[in-house]
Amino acid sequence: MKSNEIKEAALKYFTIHGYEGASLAQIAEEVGMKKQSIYAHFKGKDDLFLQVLRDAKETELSSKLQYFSKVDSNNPEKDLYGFLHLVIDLFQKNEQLKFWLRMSFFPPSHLEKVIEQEVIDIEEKMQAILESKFQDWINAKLIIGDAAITPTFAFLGIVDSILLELVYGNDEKRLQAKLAASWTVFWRGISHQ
């Protein structure tokens, strides 16, 4: 139980102050313990940080898997556009995912390779899910195309564009305009119009 409280406090401080600005003393104080007591639960700051990061990664993945398990497979336009809105909502409203997004773009330099592997892992899992969906839609003649990899990468390009806007921009109007323009061009390219 205490480990989860520590991770919640760590999430708060790592999100606000980054890895370098967050201290174990602050985190310990937040949960009402001495700094040394954290070591009974975690090997150190790196271990705590990586556990918080992996929890955030799992939250993102499970949210996206849950979305795709509930969608109507016969409506790719609605499913894909809804997914883009899910991405925006997840990263605007969930502190864990704000942390994950920021750390995937700005990792602590000494943990860069480890975090890069975590990011690649989730990207590969999402690519496989999307590629399977696109292949099903191509086979059902709901979208045009031969190989699912092409619309998968094009769609992931839109997702990446949104993520960049969420990290670097804070203009909701620009985010929505970018989404609308990207979506219009993407959907025109894969739909039977």
Contents of the next structure:
Number of protein chains: 2
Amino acid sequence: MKSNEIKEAALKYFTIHGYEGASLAQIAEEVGMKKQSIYAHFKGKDDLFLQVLRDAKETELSSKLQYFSKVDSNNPEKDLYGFLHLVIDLFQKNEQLKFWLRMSFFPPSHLEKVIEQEVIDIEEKMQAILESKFQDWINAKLIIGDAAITPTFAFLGIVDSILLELVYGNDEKRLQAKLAASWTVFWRGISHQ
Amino acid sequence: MKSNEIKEAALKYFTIHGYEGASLAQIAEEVGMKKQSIYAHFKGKDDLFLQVLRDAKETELSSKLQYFSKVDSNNPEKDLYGFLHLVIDLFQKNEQLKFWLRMSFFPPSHLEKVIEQEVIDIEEKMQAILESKFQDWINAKLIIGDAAITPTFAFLGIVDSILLELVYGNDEKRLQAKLAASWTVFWRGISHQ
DNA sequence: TCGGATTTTACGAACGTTCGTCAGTTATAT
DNA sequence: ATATAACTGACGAACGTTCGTAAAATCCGA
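What would the structure be for the form predicted together with another copy of the chain, given that what you showed me was the form predicted alone?
Below: every chain and molecule of the assembly, starting with the one above.
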């Protein structure tokens, strides 16, 4: 399907150059066609962009949800640390998460509202599932008896910081070091000693 | 000075729309002039951008260095938590940090190398000063006896996650909650209990 | 299975606009 | 009078988009 090739190329250039910096001519050339031909598959630049955005959102959301659904979870240390590695894997093996990250934080301003809605949607779902997991672990006395929201937010913060390191992404050593450090301190901060 | 007005407007639009999305016409209009007049003050778009970038870098670096220089530091809890608030203040009361953040992570690609150099410069300086502070606190047994790099990276991670929350920035309540949560867990993770 | 009709895809040409930039000229201020 | 600053005008290039058209693929009744 040619539409998918176009979306792949679009994903690549939107990620590298942002919405305004990516041109349809560039995207079309990557697929081996002229920019006018894109209009046989998409209504315009916005339409192409939003389709790429929704694909990326779905990939991210389903990957994360799937991880937590197949984890049977009497081992928070393994589950949480594994999740961090999942995020790193997702980021490194497919462009979509990087694209998603860039657009969540610096959306093209004329699409700000639409994008914000999608971002909030993912965010709430992830927060809800994490909070419920933490509540279970707290009840089982596997971690410290905070309000569940505390480890949830702290953990989401670590995910964010890892993502930023990935975006910045020139130094695998540094990434591993930051991950190890954040995890060490975090785990010590929520577990019984 | 008109140059400064131009830089202020440029900062604003570069921050909102990115390098490619911000136009000289827009910037000039904000100052009440025609875009050609900008060339009486700057060599071109790149020159304007780089001057704004270096101003932003200097503001950020000097603010942070100044904070740690005037802290006499036998109270890591106060110093570190205060630093997080400094970052939040800096971010909220002046555009430069938001601009800096956007450009560190998603630079215009033809200026990627130049910008990366500036980013690394700041990063190394902050890491060095933090690491030395943490070493002092470890030696004074005010915090756990990790390798100093561990709390350093963990703390830098918290700074990053707070910055992301600020960029996303629609919800002051949520920001405060994330800050409180990250701080609680972090402090418990590096202090003796 | 065939052949004509219909839809899908790609293209050249061109549209109007905006982009950053440069040259030459006028106004302002020292 | 000299220098600085802002202007008008124009440049080539790129932008997203539209149109008409030609090829390619798909469909469908005979």
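Numbering follows the first chain given and starts at 1. In this text, the rigid core denotes the largest set of C-alpha atoms whose superposition between the two forms falls within 1.5 Å. Small disclaimer: the values here were computed from a predicted structure and weren't measured.
Peer 1: For Leu24, decide whether the Cα shift between these two forms is 2 Å or greater, given a superposition on the rigid core.
Peer 2: Superposed on the core, Leu24 moves its C-alpha 2 Å or more between these two forms.
Peer 1: Verify the C-alpha shift of Phe106 between these two forms: is it 2 Å or more after superposing the core?
Peer 2: Yes: Phe106 shifts by at least 2 Å between these two forms.
Peer 1: Using the rigid core as the reference frame, would you say Lys178 shifts its C-alpha by 2 Å or more between these two forms?
Peer 2: No, its C-alpha moves less than 2 Å.
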